[in-house]
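Given next, in structure tokens, is a single chain: the form predicted alone.
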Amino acid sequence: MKLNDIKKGQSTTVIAVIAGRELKNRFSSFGLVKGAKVTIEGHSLAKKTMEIRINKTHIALRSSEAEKIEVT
């Protein structure tokens, strides 16, 4: 399951992060790595966007983004 496909309000884990090297030391860089509990926030009108959070700390990815990402 990629991280686009869960609903808002939802928790789950990162089980990996499918991406180049500079998208993924961006994600690290927030703490967007494989074990991380993520929660969404809430998506934009077209879920062309959608804010999640780890930890304290909220982030917004695109769409195109967010399905790099594998989840349980």
Contents of the next structure:
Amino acid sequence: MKLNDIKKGQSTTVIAVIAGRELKNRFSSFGLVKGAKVTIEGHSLAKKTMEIRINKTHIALRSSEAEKIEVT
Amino acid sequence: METIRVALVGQPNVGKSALINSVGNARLRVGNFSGVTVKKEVVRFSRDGYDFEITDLPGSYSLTDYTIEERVTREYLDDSDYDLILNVVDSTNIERNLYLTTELLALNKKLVIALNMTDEAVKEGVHIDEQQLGKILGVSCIKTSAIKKTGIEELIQAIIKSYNLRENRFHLQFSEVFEQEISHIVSFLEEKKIHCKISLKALAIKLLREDKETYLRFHEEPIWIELQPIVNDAYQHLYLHYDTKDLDDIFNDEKAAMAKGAVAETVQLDKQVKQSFTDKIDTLLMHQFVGLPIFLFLMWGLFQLTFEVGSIPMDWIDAFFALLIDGTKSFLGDTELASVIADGAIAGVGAVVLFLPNIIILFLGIALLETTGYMSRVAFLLDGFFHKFGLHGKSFIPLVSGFGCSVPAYMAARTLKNDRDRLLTLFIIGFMSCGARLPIYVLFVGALFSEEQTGNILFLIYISGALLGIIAAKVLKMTAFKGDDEPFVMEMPKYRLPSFKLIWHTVSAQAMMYLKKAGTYILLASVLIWFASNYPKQPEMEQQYQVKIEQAETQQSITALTNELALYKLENSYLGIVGHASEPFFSPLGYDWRMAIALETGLAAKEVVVATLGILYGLGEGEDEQSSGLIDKIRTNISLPAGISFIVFVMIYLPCLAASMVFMREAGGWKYLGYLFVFTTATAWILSFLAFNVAQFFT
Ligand SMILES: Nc1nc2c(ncn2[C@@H]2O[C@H](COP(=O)(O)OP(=O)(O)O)[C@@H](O)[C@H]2O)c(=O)[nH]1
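Okay, that is the form predicted alone; can I get the form predicted together with its partner chain now?
Let us now look at the entire complex, which starts with that chain.
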């Protein structure tokens, strides 16, 4: 499954990040790496952007980027 | 005295600035990192026989080149001379912070860690065993709170102690597989008696990271023939073990694992059921449906406040300068000198200072948005909308700064990494009416509309400017700036009550900048405009009128004649000549030559527009009207359609000279400034033309 298929309030675990080098490095500096536990905190209108939480870090990202994250 | 040079490094919002602010009697010097306009703050102070020189490096999530700030930090850490790194860590979010710490440790420099925000961590039930953490990382960890001012003295002592340590052991512990490969390389380097500034382990890691410089160094040496197969072997093992050939992946995994490991051993969390303060606020502010309306309401409130509250001290300032002008004139008599000082310098500067209260309130609002952490929420809420127009949610930050001043806004656009996204944002920042344009709006709206309407009309001006900008972005995106978008990934920091000191710091700096402009640039421009509007002299005409005035019988005709003369003089001054020459260009928009001149001088600085109008309309009036304010003069001289059309033009055309220069530097060339000039002037002209004709139709 992809991260943007997960519903609000649910948690999941990252299997792989399939993105370019820069984006991947950025994700990992936020703690978004293989094995990280991610919770979906919410979506903006029309689900264009979403808010996720890893540990204590809240991150905003676009659905198009969430698509690049494989989760269980 | 010995100087200890400290590089202050940390992720964004960990309290680096607050921490150096909490050191007593420190001297702060603000500058720029060479080549870029990223702010560089250096703090100096003395303690226990040492001079400290602390360089505050821009907040970075990691030592990559993702943003300009991160590049500056990495380059500084790699190339500059410093004695040790002070890594500030947010205790409430330690795992993510330690990710950066592992990268810093890999640099193999002396390092001290400040576990900041201890007060908050205690409240949230986060317990850190800093002794144990220090042992694991091989550096001292000190608990601090910049706000409660605890741990500061201990931190300074730890820095001194670490500075005086001779040896510098490399403590970073990778996973077993990784350590094995490293030790293979290290033992080979030891056998070959390789000497190096950094430890051999750090060197081995650099080799494994495919660090360019390290490779260049070894490539030319005979040892390379033997070294290469060893390193190659190591790669093969790692690839096999990690099931990937991506070195970045492997290292990122290692770093994350190290951070996780350290946290698991040293941090204890109280079981928490209570929803955090931030989460509670966010359920409302980040709500799918009400989030945006709340934001718009807050913005609307800010503009109301700017106008309503701002008008109180404005009256005092206005009265003060009027008094000053009259005083100067009666003191110096009716001379040229009195005129240049009173009508030129004081009137011009006064017109600018008049708007200081508005500007302070506006900047206060923007600073509040930024320091509370609300700004990135807004970026989140708006990205969906912005993205439709080819903009990035982060464009919001430079765009909102644009409401304050275009100069910092152009600089703020650097947070956008993708060149095309950045250029696009740069092009439309001008549509966000800057603080310096506010005086013009206030003047015209005040003169042309009723008092109850002013707040609403001002809000309308700002909103429609912003909407125009967004439409312009779409047009540009479809034509000039086609291409891929930058990813939108950003942290949403915890909400924090901003400290008064930090807010004061930003707002006072902005206010000072504005006043400085008034004191130098605007002063000069005012005197120039005064000169251009008073020269060349018309002695013949003056004589003719003098005779006529002497012959005149009623007071009325004397006034009429004086007015006629003043107007004649003005129209034939240098300024009048320029204004008349450009009149054909502006007359379809409903402007007379004075308004045309005001717009032209506005290219230098928007504050000058009001000053120019003040001088031009002030001089054109008879003496008996001396006391009436500029607002009345505008009201009697400018029709409603022309006024609206003028406002529209001011909304869109090029910001000041200073901003244009910054734009050019940020965009990367004169070429772009040329495009911007043509683009904004053409848009401004067309829309003003429309506004004028529509308004005329309805009135
Ligand atoms: N409670 C608490 N707040 C802090 C502490 N240090 C900084 N802050 C707050 O954290 C926010 C970010 O601080 P700042 O110094 O601007 O962070 P920087 O981006 O790292 O320079 C500000 O609102 C500070 O008031 C601390 O030790 N405790």
